[in-house]
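A single chain, nothing else alongside it, follows as structure tokens in the form predicted together with the partner chain.
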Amino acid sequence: MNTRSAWTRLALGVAPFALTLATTAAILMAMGENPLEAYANLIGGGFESWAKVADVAISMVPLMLASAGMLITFAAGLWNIGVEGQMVAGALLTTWVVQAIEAPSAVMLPLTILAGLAGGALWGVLIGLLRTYGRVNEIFAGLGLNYVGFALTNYLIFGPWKPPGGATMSGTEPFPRSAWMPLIGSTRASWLALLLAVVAILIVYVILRDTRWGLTLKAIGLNATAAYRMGVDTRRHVIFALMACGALAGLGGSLQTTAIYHRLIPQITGGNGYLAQLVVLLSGLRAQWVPLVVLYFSAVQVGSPRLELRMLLDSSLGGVLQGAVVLFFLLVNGFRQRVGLRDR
């Protein structure tokens, strides 16, 4: 086979996709189900108005906020598993400040996004300091420190900021007008939120692309002894890559409570931060294809309630539908190679 002729090309793009549906159309219908009934479902619950349009786009902007600093770790070959954890730190923050302070929009929104951020680099902070002086797996770092960060969160919904009437697991009281990230007309979209996870995907691709950061991180995610040696200080440009990620992340966590749900619930995060990993993987580590691997992920969550409610399809089956794509691209990544190899 020749991997370079543009079709080939074409169908091994294609493939994941047309695996994942096939496998998946199989289950469906195992279960007696009409798959094609299912994904018209799917594609119309996701796009039938433009207030689902503007619904998926709302959604895409947490994960791309995620993806986009998950792209940073990964180009210093870090395993980020705790962007939950900084997008929580995010969301806390930006619901301490919109707490502890009375302002006007014009002011309180930029110290939000501060917040966002600044929750989420700290959060990076932490795990890099465990990465680099703790020797800890930022895995596992990452992944104890989110559940840490869930676990605050419902602390301080049950306890300090429970809300008048008591306190529920429906998280805060709703945040002031304030603090609302300005809408799109009568949708739940906002411009704003849009327009920074746009900003952010732009200065992660440019950063990647063209600085010497970007060059820095790639050289210690690919050797971190030679670049050690070439006068990189290490240590630090892993803390400041998770310093960084955790930053977009964080804001991404903060949208979530500004943008989003107007107050602070206890999974805050909505899984957004497990999804960029998959987010990034599928997109091939390129900045350039993250929106557009966003869209396919937040278009099959905004569609799947409708599935069930038509069909009484379980929700995990969009989860399947999002995980298997990414499965099989590097399953086809992986046969492309192997017959690239043989092919020389």
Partner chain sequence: MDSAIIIETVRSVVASSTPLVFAGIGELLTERSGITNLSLDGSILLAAMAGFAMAYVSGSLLLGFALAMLVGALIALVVAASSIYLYQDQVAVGLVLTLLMADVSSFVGLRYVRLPGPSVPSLSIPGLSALPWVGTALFSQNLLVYLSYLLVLGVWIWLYRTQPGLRLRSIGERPEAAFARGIPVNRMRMVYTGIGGALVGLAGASYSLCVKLGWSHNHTAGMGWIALAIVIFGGWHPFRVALGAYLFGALKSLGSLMQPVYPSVPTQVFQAAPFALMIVALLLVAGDAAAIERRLPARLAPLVRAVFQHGTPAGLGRRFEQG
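For comparison with the form predicted together with the partner chain, please write out the form predicted alone.
Here we give the lone chain, stripped of any partners or molecules.
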């Protein structure tokens, strides 16, 4: 790669963020607001104290796990929109384990982790079976099962798992302390949850780069028909890909219950399953960039409320920044592909 090509790639990589800042700055100035002050409040809101840094770390965990799983299914050419349902399944099975078993933390915490992995994996296998044998596109299968998962969650919270005082939107009764993930000092962040998320993204990085299965998934993603004619059992690998993604997403849902809310709540996923799709797209399907993109999304999410407190701006500006950077990434990527085609 020559120097000019390297600079071009760098410029195209920075362009989505520069365009996002320029566009939102123009909107803010049209409203009579100072964009530099808004950005300073946004960044400061996410990193102004150790408590806020811990909140950013909390936000990163489920999003990184869901994104790590989606990297696997994207490699196989699958649009796994069912990550939300897989997160719910992990949270549900974890809650069932916590309510069914009384044990010390040394036993309970590994059980909750395994429950999260198993619940999400089984939900992913269900989507895979619908995809491969029922001929249902994974998008529709995943979306349909998302609604099933949320409906089942509401039924359990307002039915069999409702607190003794009556069902409320606050969810089930709090989990016993033995099922709470260990925290970092006096913050709300769990070092074990963060460690699990980092290990997950590292494992996915190695799988997709250095293993035969990773190469097989990429071959299926590029041309499933050609891979099948070369002797690859595409059905089996598709199911395994959805199962692996489901396991990581289910772990994210599990950690939402044991590391953050310490109970099951109706909207336990926090929308991270859908947001993970934007993270993976923005990372260019590269595992090594996912943590940085996740950090950006999490910092914006945590820092946004400060805009409302300090400048009386709606905190939804953070969502505009998140969506705009993905939009401009897609536009820049389309431009890059057109230029590449012209060069051939």
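Rigid core (definition): largest C-alpha set, two forms, superposition within 1.5 Å. Positions refer to the first chain, counted from 1. No experiment lies behind these values; they were computed from the predicted model shown.
Participant: Quick check: P35 between the two forms - does its CA shift reach 2 Å or more after fitting the rigid core?
Facilitator: Where the cores coincide, P35 still shows a C-alpha shift between the two forms that is 2 Å or more.
Participant: Examine E308 after superposing the rigid core and state whether its CA is displaced by 2 Å or more between the two forms.
Facilitator: Yes, shifts by 2 Å or more.
Participant: After fitting the rigid core, is the C-alpha of L12 off by 2 Å or more between the two forms?
Facilitator: The answer is yes; the displacement is at least 2 Å.
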